[in-house]
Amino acid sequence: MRKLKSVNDFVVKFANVNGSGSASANHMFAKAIFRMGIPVSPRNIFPSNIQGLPTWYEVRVSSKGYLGRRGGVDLMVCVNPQSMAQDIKEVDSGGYFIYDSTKPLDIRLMRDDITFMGIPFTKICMREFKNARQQQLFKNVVYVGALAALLDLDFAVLKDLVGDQFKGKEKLIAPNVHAMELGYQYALENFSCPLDIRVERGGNIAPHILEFDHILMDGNTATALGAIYGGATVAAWYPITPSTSVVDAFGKYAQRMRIDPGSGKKNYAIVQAEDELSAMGMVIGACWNGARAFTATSGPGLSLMSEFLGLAYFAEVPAVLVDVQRAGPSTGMPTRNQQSDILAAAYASHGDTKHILLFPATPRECFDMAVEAFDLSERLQTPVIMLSDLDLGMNDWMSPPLEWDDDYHLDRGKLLNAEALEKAEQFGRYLDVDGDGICYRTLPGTHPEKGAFFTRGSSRDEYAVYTESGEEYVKNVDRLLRKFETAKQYVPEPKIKLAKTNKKDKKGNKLGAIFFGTTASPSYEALEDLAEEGVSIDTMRLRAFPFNRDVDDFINSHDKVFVIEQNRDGQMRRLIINECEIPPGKLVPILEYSGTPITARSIAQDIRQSLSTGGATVTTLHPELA
């Protein structure tokens, strides 16, 4: 039997039971590899119930620094009989399947092209630990110890991680280390260690990874830090997975960084509203009054907030919304990943409405774009929606450390102070003085006599006076569209990479690919694999809506463009067709909507299939590659 052989380049997947305490042990395994200086990307794939259903934790080890899902599993650690049949099928030919051999394995599940390795985790824990809860929890720690021997992990690093995890609870350190030693010793005595797939400190690591320090951080934490540094003082929200940790983290950092040093009083407010619509209303009220405020939600909350988003758009009040997307519609799969709120966010609310969207792809971009969202919302006097997703928001990603410019100043846009109002003959809140569609505004109480105006969601003239004049209405909504065009020069530009074989070709490559957010990393990997097969594809990573001229130019310079996204209906493709007036046949959708993050293997396979069939739509899910 052919066995997989690889150093610092493989996928390990853990199959556990939700609520069994496995997450911390699995995370410790990933962090140990990371502390050895090897690029790693962990993903927790968990159900929405509290306890009992299958849960998986996938760890991608990649010396080249690929952070997206590859597809396939090289080594499966299965301690959940409920999912064992499925888990065995997922292992690549030549791979390894580790299972709890306390009970014999059903021979009907056996495969002759993978190596089965039985370790009696339950038996070991029943023998060594008397407490029932410890017997359950330490089973996870035992398999981490076994993996240390099998994959050649530095055991000292694992011991340090245990010490860090139980700092302040020192009595728990010794039994956890003992449990790891039990697994480590069993593997050494019963198997040839290390396996042909293993880790090696400093071995064949890409230079761009070794050059910089890196951290492990989830996108929601980075977003919360961005809100702090971006000047936010108000967060109004209603709890919803997977965005809850954004406001949780914001509260944690606000307690450290938003306390008045003299009085000790809080310089921030976090309000849990009765529902998402109320939360959005509170954000609009706070922003209208001069604060920088935001809310965080997911798809169902975005739907409820649409009415107030329309009000903020029409009344031209700044507001920031962080949408951490999940699988819909309705409740959908609340703990699974999708990029399916694109159209709902872009055109949220009734009538002719368009919103500014930002698409971060990394924790670093979550931080930077959160800051930028507040600047854009005040500069353009409109809501800005940052579209993250569960994969980015709740999973740890390897990232360069966050950086901050101490010379940064809040961009409050065309905001008149008392002195400017004093000089003005007449203040027109909705008067376009500069021709860019952006009017001058003022905050309540800025001047005792000047600058007052009514903020309403109904039609008005340039001086905020109520009117039902069709002429005034058309003038107003046309100006709003002009402002949306102005936004194109302020939003983050797309990132374009030309295939190596085409950098000198001014006409450009015939094939292109567009992607955004967490689809980026597996897309880059897939296209690099295709390039080795002789298929050269230029890429464009979208980072914002509205689309600037670069998007039109990129599409028009290619014969065929693949649009890679994680939803059923190809929402980004539809948005591009609608906004850029692109012939639909030119854009080929590459889709994944099973709820698990898209893989490099499935992207490459779909593109191959499309090229072989002349560009037919590809929507297959490839469960064998998931």
The other form holds:
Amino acid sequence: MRKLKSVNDFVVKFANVNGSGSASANHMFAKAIFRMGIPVSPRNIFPSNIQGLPTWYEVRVSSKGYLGRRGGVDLMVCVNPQSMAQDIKEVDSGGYFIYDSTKPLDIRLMRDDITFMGIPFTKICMREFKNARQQQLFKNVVYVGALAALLDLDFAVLKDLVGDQFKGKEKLIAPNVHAMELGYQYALENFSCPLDIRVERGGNIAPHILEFDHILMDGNTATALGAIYGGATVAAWYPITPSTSVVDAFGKYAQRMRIDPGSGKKNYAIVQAEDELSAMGMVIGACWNGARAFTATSGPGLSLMSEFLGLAYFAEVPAVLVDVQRAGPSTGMPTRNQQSDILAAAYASHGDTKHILLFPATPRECFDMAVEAFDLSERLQTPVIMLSDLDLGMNDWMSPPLEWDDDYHLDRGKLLNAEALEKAEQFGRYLDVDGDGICYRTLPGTHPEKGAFFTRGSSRDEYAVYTESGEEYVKNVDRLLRKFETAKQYVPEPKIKLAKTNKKDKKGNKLGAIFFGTTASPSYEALEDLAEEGVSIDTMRLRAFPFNRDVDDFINSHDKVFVIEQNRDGQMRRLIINECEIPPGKLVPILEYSGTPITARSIAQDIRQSLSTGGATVTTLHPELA
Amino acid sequence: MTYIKPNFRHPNLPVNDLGYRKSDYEGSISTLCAGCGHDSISTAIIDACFESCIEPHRIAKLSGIGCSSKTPTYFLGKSHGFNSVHGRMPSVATGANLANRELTYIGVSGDGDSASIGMGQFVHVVRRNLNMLYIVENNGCYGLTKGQDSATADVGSVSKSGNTNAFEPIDLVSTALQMGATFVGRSFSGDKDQLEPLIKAALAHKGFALIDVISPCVTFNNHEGSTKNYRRTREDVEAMPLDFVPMREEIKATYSEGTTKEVCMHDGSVIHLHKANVDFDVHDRVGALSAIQRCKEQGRILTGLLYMDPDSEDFHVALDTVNKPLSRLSEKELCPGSKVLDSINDGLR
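Next, report the structure of the form predicted together with its partner chain; the form predicted on its own has already been given.
What follows is the whole complex; the chain from before opens it.
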């Protein structure tokens, strides 16, 4: 049998039962590899359930620093008999399957092209630990110990991690280390360690990875930190997976960093609202009154907030909304990944509305863009929606460290204080004094005589006075359009990377690819693989909507452009077609919408297929898209 | 009705302690139907704010959607206003109040806005004890869409189109009491003597103050079959007269013994409750609820101050926020800086 061989390039997947305490053990495994200086990207693939259902944890190790999913599994650790049949099938030929051999394996499930390695986790734990809870929990730690021997992990690093994890609960350290040693010893005694797939410190790590002293953090935590640094004082929200940890983390950091030293009171307010409508209303009220406020939600919440988003767009009130996307529509798959709120967010609400969107691709970008979202929404006096997703928000990503410039100042936009109002000859809330579509605003309570106005969702003139004059209405909504044009110069520009060689494909097409958010990592990887096969594709990573001129230019300078995204309908492709002056036919959708994050392998395969058949892609079910 | 509001004001109009004239508290001319009860409420708000000596620009007025929600345009023209989304004023007011706790917040809503589409937000803003005056201009019908029954219409009340309402009304006052409201009053738009001091007392209250004002709709709900027409409301009201004496004023009026009860507020202001047919303790939530219910059973509408908790602590106290408005915190107070971020990075390695 051919066995997979690799140093620092493989995928390990853990098949667990949720609620069984596997998460922290799995995390420790990933973090140990990270601390050894080897690029790693862990992913939690979990059910919408608290206890008892199958859950997986996939750890990708990549010397080149690819952080997206590769596809396939080299080593499966199976602790869940419920999913065993499927888990065995999923292992790549030549791979390894580790299972709990306390009970014999069902012979019908055996494959002869992978290596089965039984370790009696349950038996070991029954023998070594007294109470039932420990017998359950330590199974997870035993397999991490066994993996340390099999994959050549530095045991000292693991021991340090146990120490970190149980800081303050020191009596738990010894039994955890003991459990880890049990697994380690068992593997050493029963298998030839290490396996042909293994890790190695410093082994062929890509130079761009070595450049930074990386951190390992999830996007939601980074987003929350961005809200802290961006000066948010009001967070109003309603619990919803996968965005809940944004506000949780905001609260955690605020408790540490936002306590007034004099009074011990809070320099912030977090409100768990009665629903998402209310959460958005609170954000709008707070921003109207001069605070920086935000909410975090996911698809269903975005739907509920739509009416308010239209109000904020039309009445020109700043607001920041973080949408950590999940698989819809409706309840959909609440714990599975998609990028499927693009259109709903871009045009949220009735009437002619559009919104500023930001597409972070890394935790570092979640942090930077969260700060930027507050600036943009005040500069442009309109809602800004940051579209993250479950994969980015809830998984740990290796990232260059977060950076902060102490010379940065909040951009409050065109905001008149009492002094400015005193000097102003006349104030019209919706007077476009500068011709950029952005007018001057005032806050309640600023000046006794000047600057008061009525904010409303109904039509008004330049002085904020109610009117149903068609002429005034048109003047106003046209100005909003002008403002949206102005936005193009403020939003983050797309990142364009030209292929090393500028070659056309067999049909004479110059090729490009567009992607955004968590689709970026696996796309870059897929395109590098294709480059090795001689396929040359330029890339553009979108970072914001509205699209600026670069987007039109990129598409117009290519004959065929793949739009890679994680939804069924090719929503970004449709948004581009809607907003750019480009022939739609040249945009070829490459899609993944199964709920598990898109893989480099599937992207490369779909592009290969499209290039050989001239258009047929995974979207053959949808002729209008193909 | 007139469409032009004269700019002329008598030069000797009285000024309040802050030097403002009553005209400084007025707004644009009303576009509601002539005789609408809501306009009387707007006048009561103007008078109450003038007499309470609140700087007009330190008030924020908010509303939802509907006839009632149009009224903030017609008072306090020097205040910022926010006409928000149907039934959602409470959340916007909550956000605004969180941002700046120093302003006075007046929310105006209607029976459709609060008891139907906005019922969820209404009960939750009560629970949170947001420091605001919340006025419901309650006419039992939807005016702007031409007279459909609302959720506060009484069983048996006949709408203008001739339909008899079969559904139990939602009593916002009782609901608010059950949700823990700390100041609850009911009044009638035709009883300015009662409404105005009630508004003044509500403005002085620290926490959520609800005033449900029966305000007949002259156009769609003022016919004989309606239980909320002017005539029946006048007849059915069981009014408890009251006066409000702010803390800074000496108590001048004298009442004969046994006819008046004094209710002290947290800031030293005093509400004088005059003898009424219905007697109960305004500090007793259960007593208030049963008095309301007893009156209802007799076909009477109990108005006046129904409940007040003088020790009320508002939402900011529950959240333990700083005294300074969150909107005025400096960058230094908000942004932890690069050194802290470096240490966070270290913790993530």
